[in-house]
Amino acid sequence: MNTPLLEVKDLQTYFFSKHETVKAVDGVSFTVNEQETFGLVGESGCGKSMTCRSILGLVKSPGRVVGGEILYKGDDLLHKSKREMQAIRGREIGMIFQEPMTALNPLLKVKDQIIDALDKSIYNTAEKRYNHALEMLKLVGIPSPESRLEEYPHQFSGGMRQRVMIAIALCSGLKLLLADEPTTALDVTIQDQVMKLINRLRDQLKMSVILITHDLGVVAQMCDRVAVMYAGQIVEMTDTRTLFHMPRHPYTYALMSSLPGAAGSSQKRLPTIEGAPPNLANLPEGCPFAPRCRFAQDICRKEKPELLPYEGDVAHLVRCHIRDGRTQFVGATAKGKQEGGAEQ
């Protein structure tokens, strides 16, 4: 079996203040294979973006990675110096940030922002740098690239700015792209174009992608495997088809049930997940989801569950005390499917 391109093992990223510690990422483990799109899904504040910032070494004070391993091609990135990380960041591992409207410098031409990301030892003349910037705009499908290189970000639409961000991320031949909510603030048509572009570039450039999103529709369209995060931890991880057809964590099932069309008749109100995510500085004693879970039992409020294979399937991991196939949750899931609930 081939070694994964990226292995994250028991990653812990905490934020410290005088009075409390916020466990933003608390024991996260997953792998990303070559030419695979791996999804990280969950509500805002669950630790998705901080996981990717930890991979790139972009966690700012008062936060820091306090434990775990991040193995890229077998080497632990947490043991790299700042200089060594600079050689990897943007050249082998790149990131598209959430807001295309604000991520670009409004005072610099698009040409200059792409050229800034190039390896000057490879593109060592002005002509080489200009030609490569031009090729990158062509690659991401921006029309009239010669004239658009000379324009400023405010002259681009939201979708075109996102394409520029992708061009900047890809300009050094990445092996791994971290895409943090790449369709935020874009309309549905442009979202679809951006997703198809990332898929095309993944295949064309033979790279891997970690896709951060809260949109399950994007997950279904893009991802090979997916991890669902809640309160800084992964609560379920499996391939995308299994996740949509057989969710086995109550939180995942609740997310699926709240999708339009998942409640059966269009006249029914969409179910919601009552309550709010827990305070990461003051987590409940047992399962963090227990206060919001309608299937919670006494053990859920007392003991933290481990992320374990569901009924022996090592490719489908679930962090839940009631995952064993004999509980009311599994019965409710089956009932939901019969009523048109869980399956799309």
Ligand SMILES: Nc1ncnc2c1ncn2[C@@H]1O[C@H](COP(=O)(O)OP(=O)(O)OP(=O)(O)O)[C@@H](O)[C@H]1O
Contents of the next structure:
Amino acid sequence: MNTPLLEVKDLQTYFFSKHETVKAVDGVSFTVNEQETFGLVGESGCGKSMTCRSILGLVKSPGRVVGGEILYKGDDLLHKSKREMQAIRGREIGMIFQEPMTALNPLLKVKDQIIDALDKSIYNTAEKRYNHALEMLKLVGIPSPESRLEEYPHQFSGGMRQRVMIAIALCSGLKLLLADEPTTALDVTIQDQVMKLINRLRDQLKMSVILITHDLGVVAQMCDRVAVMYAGQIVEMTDTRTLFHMPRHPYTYALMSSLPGAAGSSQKRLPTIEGAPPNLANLPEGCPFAPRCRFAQDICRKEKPELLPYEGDVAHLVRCHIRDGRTQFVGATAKGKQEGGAEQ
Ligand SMILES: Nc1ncnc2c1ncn2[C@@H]1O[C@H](COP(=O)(O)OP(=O)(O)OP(=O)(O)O)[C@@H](O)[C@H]1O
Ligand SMILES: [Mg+2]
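Beyond the form predicted on its own, can we have the form predicted in complex with this ligand?
Full assembly next; the chain just shown is listed first.
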């Protein structure tokens, strides 16, 4: 099923201060198809959350979307009014965050928080609203939903709170769910349950999901396609299988090769790569990854690479002058040492 639901084109979201401009999202383009789970990965600060916030119209000052298009069902969300965006957030696109406790109101019963999220023109009687709230708790697998509706957030465990958040996000027949590290604060078994729930809901409700995660195991389990971000840009984008088996960008390659190989191994979190992430207000002249790249050559330090199809495959995009994850990298290392030696 390859009908695009969302098309993000050349999105730019910057933060402005007196002294500098931080390019948090710097020309990001991707498509999310109907009923697909699209993953966004990359180290802390690379622009994943800002990409999602831009889609929802939730970037706060001093940040601003300064360019690009966000086509949802063909309509540019960047041209919608605040009110229209509110309606879209309520009916079409929902978001769940890492820490549900901060997003839930501790003083309100769960029932009232779900009901608050309902469209009152559709659920126009108290009975309809109550029944829908009940149905939502059942949908997300909360046991004894009748009595749970009358409870407050602190009476729920972390995993159950995240289920409540998902129920709230799903209140109005969602088409697209943005999940920003939805399980990071939860322990491993609960993480797995919440991911399975998101998978089941995606199929049952025929929705699409954008999943931000630090966990490559979750990427493998959940995502159809993945974009790897670095310094506010997508550096590689392809289907999940290709990403794991034939990574072509040195950053992806570094992520994958520092995994201890075997499937089902316990280290699944995004490995740390040597060197510091770049300063987004003062990016180097060439490729932002070059200072940390084992394979960098002269051109990498001088010219910014474009995101281009790998060997003509438009479904596999790579932003790299060298552009080969394994075979050529071996040669490139030796060559890079000869050429790059004097320059370092
Ligand atoms: N309020 C702010 N003022 C200035 N810069 C900001 C602000 N919020 C975010 N940024 C910049 O935007 C960049 C991207 O932030 P974002 O939250 O999207 O990162 P992320 O990829 O979601 O990271 P994490 O994995 O830690 O959640 C940050 O590196 C930071 O430089
Ligand atoms: Mg984030």
